[in-house]
Amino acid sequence: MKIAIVGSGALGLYYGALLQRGSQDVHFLLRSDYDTLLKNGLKVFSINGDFELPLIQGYLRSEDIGPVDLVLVGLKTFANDMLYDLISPLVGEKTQILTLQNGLGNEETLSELFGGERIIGGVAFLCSNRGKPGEVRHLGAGRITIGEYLRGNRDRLETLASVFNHCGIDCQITDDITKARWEKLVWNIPFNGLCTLLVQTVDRLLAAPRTRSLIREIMIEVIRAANAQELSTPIHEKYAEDMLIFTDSMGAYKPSMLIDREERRQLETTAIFMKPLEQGQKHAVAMPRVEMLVTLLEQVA
């Protein structure tokens, strides 16, 4: 399978490396690491075992890759205005587009640009950070859940999941990608928000009883907003406790938004915070703590 990685950050490099190691034909669209990666290859430091790709196929322009079977989108959502220019040269008659971006609204944006029949939604539970140029560090998890944006072609999901699993990527299929997105937001909203505002790792917040309680309260707000969205089945409030216990195992992990703040990059506030808040308000679900996070993040974005 010929695969283009659009958004070669920690997520794109990690999954692209696993796919290449699994004998897929992977092409990375690169920016700042272009010279380093083409000269020295890519090093992956992972809890599942380190490995190195001495040679990768890296490009500065999508036009130099040409049409592919699959576009894997890992681009930060604040750059979605670039999606058409970056992806159009990669699209052929049978090209599929899988978005692993955070937050809400990405499938809809891609559908408007390239047609809903091409679009596959994906949610990645991945703890990974960039190292120095040419390196990526996988710190935990890694599961991907994929689902159709327009239902009706489960066979292609099973084919894609089979490829991913063969390459060492735990990939599951869901009939409700909207629910999967909200389940990730249950984690993303409190931890990205509070860690970014306080410039603290997740373990520091969980160690203090009052901030741990606040995190759970924010999670419950998100769960209640999610359950107003006509999901296939509701998300139970116990899921908040499951996410707290899951995060306890991460240690001193920095969410991606905290790293973006530290490196003075733009923050993904619209997709991760504002759109879920709008959906909650649309269904008359009170989300005062999430609204507080949005207000404060606007001051550091």
Given for the second form:
2 protein chains.
Amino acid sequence: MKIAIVGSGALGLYYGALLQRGSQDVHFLLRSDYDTLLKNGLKVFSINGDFELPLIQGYLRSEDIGPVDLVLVGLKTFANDMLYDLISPLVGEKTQILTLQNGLGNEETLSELFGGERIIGGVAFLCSNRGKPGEVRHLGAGRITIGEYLRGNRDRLETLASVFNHCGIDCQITDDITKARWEKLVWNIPFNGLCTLLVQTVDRLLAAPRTRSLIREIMIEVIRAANAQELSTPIHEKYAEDMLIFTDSMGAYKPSMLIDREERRQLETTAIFMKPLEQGQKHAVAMPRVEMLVTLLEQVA
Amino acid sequence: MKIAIVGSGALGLYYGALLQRGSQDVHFLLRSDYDTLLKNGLKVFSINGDFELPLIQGYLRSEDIGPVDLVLVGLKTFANDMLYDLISPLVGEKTQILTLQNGLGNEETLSELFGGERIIGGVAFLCSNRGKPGEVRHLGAGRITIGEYLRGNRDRLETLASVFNHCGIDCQITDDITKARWEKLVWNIPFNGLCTLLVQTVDRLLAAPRTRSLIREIMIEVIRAANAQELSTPIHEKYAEDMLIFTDSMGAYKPSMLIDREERRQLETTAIFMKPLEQGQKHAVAMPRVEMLVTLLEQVA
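Output the structure of the form predicted in complex with a further copy of the same chain; the preceding block shows the form predicted alone.
Every component of the complex follows; first up is the chain already shown.
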């Protein structure tokens, strides 16, 4: 399968590396790390075992890759206005576009640009970050859940999932990608938001009873907004407690948005906060804490 | 009038200086600035005109002051467990105790220690801060509102107000000191809270439409909690807008709590946040934003 990785940050490099190691024909669209990666290859430090790809196919322009079977989008959502230029040269008749980006609205944007029938939604639960140039670190988890943006046939999802699983990427199929997105938001909104605002790792927030309980309250607001979206089945409020316990096992983890703040990048507030707030508002679900959180975030970012 | 100033921070030094300049017999209980103040006196830089007191009566121990007519309490509320030791030696048969401290609960604490009939509640709208040792800066406002803690006779309040006004301190009398306290909290909770959390002056918060509107929402929560407290007359919600416009005139003002954070002092979260939250809770008034604000504050302080 000819695959283009658009957005070669921690997520794009990690999944791209696994796919290449699994003998897929992977092409990385690169920017800052181009020279290092072409010269020295890519080093992956992973809890599942380190490995190295001495040679990768890296490019500075999509035109040099040309049409592919699959575009894997890992771009930061604040750069979504570049999607058309970056992806157009990669699109042939049968090209599928899988977005693993954060938050809401990415399938919609891609669908407007390239047609809904190409678009596959994906949600990644991955703890990873960049090391030095030419390196990526995989700290935990890694499962991908994928689903059709339009209700299409399930066959191509099965094929895609089988390629991913064959390459060592735990890939599940869902009939309700909207629900999967909201489930990720239940984690992303409180932890990305609070860790970034306070410049603290997840364990510090979980250790203090009052912040732990604030996280739970924020999760409940997100769950209520999610359940107003006509999901196939509702997200139970108990899911909040499950996520707290799951996060207890992550140690001193830094969510990606905190890393973005520390490296003075833009924050993904639109996709992770504003779009969910809009959806909540549309259905008259009160989200005072989520609203306050993004207001504070935007004031420091 | 023999007056003791307990808590000679910006507020205590400023009002003490005005009282001394107005020929009252003022005694300052001091700590860190003792040497400087005794040697060089006190310099006041004020928007109403600078002045200097070359000689002040300063002490390290209340025992050396002895009983006074009036104790003026300007102590930070997190030091309230020192009130008994600091004030006891100052109390004679007719001693009145006026607290100008922030937040809720100070009259109650003093009343338990020294009897309610001595206690006068006071609320100061004062913009001031410390300069170098031996200096105090008065940046704006300055009005004091005083009221009986127990419904007592109004005579001693009239006397006190007349002394203060004679010394150039704008002093008003109220029959409802609880309302005056809550009115100050309408300002103190959002501005002390948000400025301290974000390490920003008031003008930066007011300039951004989303933080401005968050401030208003927080004020409304406080006003609703206030109006559940059996005030003589309710605080109108329009008071929030008035306070925003009033604060627009304050420029790049740093609330006292932000200065406390910068100087790594403890924060007055109990008096300014926890006690009002308790009062709100007691009357089932929802205050999600105030609660979230103090939770975040305590996580950074």
